[in-house]
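As structure tokens, one chain now follows by itself in the form predicted alone.
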Amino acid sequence: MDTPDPLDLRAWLTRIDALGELRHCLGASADLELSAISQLNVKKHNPPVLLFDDIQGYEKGFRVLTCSTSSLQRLASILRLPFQDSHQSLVKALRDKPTQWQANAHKYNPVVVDSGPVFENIQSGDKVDLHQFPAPLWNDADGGQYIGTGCSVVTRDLESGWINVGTYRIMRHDKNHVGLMMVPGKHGHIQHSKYIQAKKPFPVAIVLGADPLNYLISGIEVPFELSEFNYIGAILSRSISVVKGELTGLPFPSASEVVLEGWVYPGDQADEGPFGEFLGYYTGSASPAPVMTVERIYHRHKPIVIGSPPSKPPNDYSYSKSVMRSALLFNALVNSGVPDVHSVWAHEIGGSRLFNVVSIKQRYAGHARQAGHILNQCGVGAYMSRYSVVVDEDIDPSNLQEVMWAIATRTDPEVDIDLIKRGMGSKSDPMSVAYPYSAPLTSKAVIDACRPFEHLHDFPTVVDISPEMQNQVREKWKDLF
């Protein structure tokens, strides 16, 4: 069935296949093997997207897609940005976009349509059976099988009717119940709390597969009471088409692959987790979480579930988080008045939060310290910002080897490392077990790895091939490089 919906995953996969970035994997087990293949894949340079079929124990054609946002060109494609030749060019192309998208979102209300490919198959009542869809065991110590990792959870505010779309992990309990982990403070959790206080069932629709833009945006900080569907419309410069669920009336993309619809009834809870976290640790144990009763399943023929689990970085989605946060940090520095910011990178090894680097061209005494402290303490950077590093413009912040070379050769530990005490930490931080305070407060370090300002003109010259010569050689000797 043809669809005008720009969030059609299959249309996006056709484009990615044309770029040579799609690989088919047949016969994997959903019990750790699928996950292991995906995790090894993202550690490669320019990892392809993986489409799993013939998954052991599941009907052929019931598929899982992983590593969708794990490469430079795929992420540019998802964000509808032009071809980019480096991480930094992608960050710069993205820099001012979030502000523009937010400002224009009100122009792109979703368009409600009567039908779409998502309605090709409908199950209700006793026909509902979540076991037909692959729900991998992603890591050894996970508390169960997770059907939702690269998903989007659609909910509605009880008072205003505001539609929120968030990415929350979904644990399969049985044939018609799932655990819904919504972290306190997240928009979905706030909405759920209102229904529970009013003793009313909480309506939920979970999109398990769509164009990756859908779950990418549902996993970032979109302002309170702004619907992610509007925000996505601003990115696409066109409204998305949605259908409404038969039970809840909640909207979801008309070309969705799989949608679970139902209710969280007051008092329905069960243990959920543990689940591997984005920093590569288990920082929580099994604990009670809302249980959703799935009363309708809608899905396309040969449906595709998107998997995007956290794990020790680099993981399935760590690259996209790094790019998105790097652009936000770049804007924060410039908007705070820091001049000559060349590039910024929020490193995957720190979950795009714990280890951030900015390169600048030093213009005045104290410039590097100013940049480092703002990088560490600005609104988008303060949470869990353990290390903030400032380097000169000849260093690529995304190249960890160059960054560590600058730290090793351009710092005096006694004078070039500033400590900030009682900064913003998190219970998700594995070091929280050693926090000296009952509140999540932690120390932070700002490392000035720039050449000393007073010695810019007599600091030893770097031994290296010029960028121009490197480009000439790479072009002439393509087969070698």
Ligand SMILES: Cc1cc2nc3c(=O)[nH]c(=O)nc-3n(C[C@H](O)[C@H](O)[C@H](O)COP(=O)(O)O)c2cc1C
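Positions refer to the first chain, counted from 1. Definition used throughout: the rigid core is the maximal C-alpha set that superposes within 1.5 Å between two forms. Because the structure is predicted, anything quoted here is derived from the model rather than measured. First, how it differs from the form predicted in complex with this ligand.
- The Cα shift for Thr14 between these two forms, taken after rigid core superposition, is smaller than 2 angstroms.
- In the core-superposed comparison between these two forms, the C-alpha atom of Met469 has shifted by at least 2 angstroms.
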Given for the second form:
Amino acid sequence: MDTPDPLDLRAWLTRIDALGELRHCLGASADLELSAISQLNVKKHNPPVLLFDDIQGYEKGFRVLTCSTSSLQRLASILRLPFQDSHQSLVKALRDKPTQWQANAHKYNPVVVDSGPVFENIQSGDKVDLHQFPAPLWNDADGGQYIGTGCSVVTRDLESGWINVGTYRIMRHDKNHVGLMMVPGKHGHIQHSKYIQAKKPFPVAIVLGADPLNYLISGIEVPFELSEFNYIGAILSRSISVVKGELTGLPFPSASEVVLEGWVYPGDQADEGPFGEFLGYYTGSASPAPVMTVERIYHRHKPIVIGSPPSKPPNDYSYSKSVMRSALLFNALVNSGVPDVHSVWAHEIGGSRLFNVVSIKQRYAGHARQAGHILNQCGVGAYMSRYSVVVDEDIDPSNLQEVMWAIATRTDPEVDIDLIKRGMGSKSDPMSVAYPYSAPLTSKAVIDACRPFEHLHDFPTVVDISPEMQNQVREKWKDLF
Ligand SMILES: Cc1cc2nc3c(=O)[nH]c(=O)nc-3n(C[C@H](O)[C@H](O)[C@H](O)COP(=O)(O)O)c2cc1C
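To test you: the structure above is the form predicted alone. What is the structure of the form predicted in complex with this ligand?
After this comes the whole thing, all chains and molecules, with the earlier chain placed first.
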């Protein structure tokens, strides 16, 4: 069926296939095997996107896609940005965009259409069967099978009607029930609380697959009361087309692959988790979470579920988070008046929160500390910011080898590490088990790994091959390089 929906996953997959970044995988078991393949894949340099079919225990054609956002060119394509030659150039291309998207979002209300590929198949009432759709066991100590990881949960505010779209993990309980894990403070959680207070059923629609832009944006902090669907419209410079669920009237992209629709009835909850998390640890145990009764399933023929499991980084979505957060941090530094910021990188090893690096061209005494403290404490950076490192402009912040070389050779630990006490932490910090605080606090370090400002003129010269010489020999001895 032809579709004008710009969030059609299949149109995006065709473009990615043309780039040579799509691989097929047949016959894996959803019980850890599929996950293991994905996790090994994502640790490769420039990993392809993986499309799993013939998944053991599931009907052929009921597919899973992983690693969708894990390469430079795929992420650029998802964000509708031109091709980029480096992570840093992608960060720079992205830097001003979130402000523009936010300002323009009001112009792009979704367009409601009557039908779309998502309505090709409809299950309702007793026919609803979640077991038809692959719900992998992603890591061996997970408390269950998770059908929603790279998903988008659509909900509506009881008072204002604002449509929120958030990525929250979804555990399958049985053929028509799933558990939703919404951390307190997340917009979906706030909306749900209002329905609980009013003792009303909470309407929910869960999009399990669409163009990865959908889940990329539902997985980042879009401002309160701004719908992610409008924000996505601003990225695309056109409104998305949505259909409305038969039961709840909630909108979802008309070319969605699979949508679960239903209600969380007052008081319905059950144990959910544990689930391997983005820093690479199990930091929680099974605990009660809202349960949704799925009363409709809409799906395309041969539906594709997007999987995006967390695990020890690099994981399925750590690269995209690094790029998005690096762009936000870059903007925050510049907007705070820090001059000559060269580049910023929020490292995957720290879940793009715990280990962030900025490179600057030092202009004045104190410039490096200023950049480091603002990187550590700015609005988008302060949560869980354990280490913030400042390096000179000759160091690539995204290259850990270079960053650690700068730390090893350009610091005097006694004077170059500033400690901040009782900063913003999190209960999902694995170190919280050992902390003395009852609140989510942590200490932080700002590491000034720049050459000392007053010794810029006499600091020992770096021993390295000049870029010109590198180019010359690479060109001349192509077969060697
Ligand atoms: C793959 C992935 C899984 C996530 N899982 C959860 C989750 O289970 N619960 C949660 O509260 N946030 C989760 N997040 C983070 C939220 O999606 C993110 O904070 C987002 O801003 C929430 O939307 P909201 O701001 O509209 O509440 C996840 C993010 C990603 C990318």
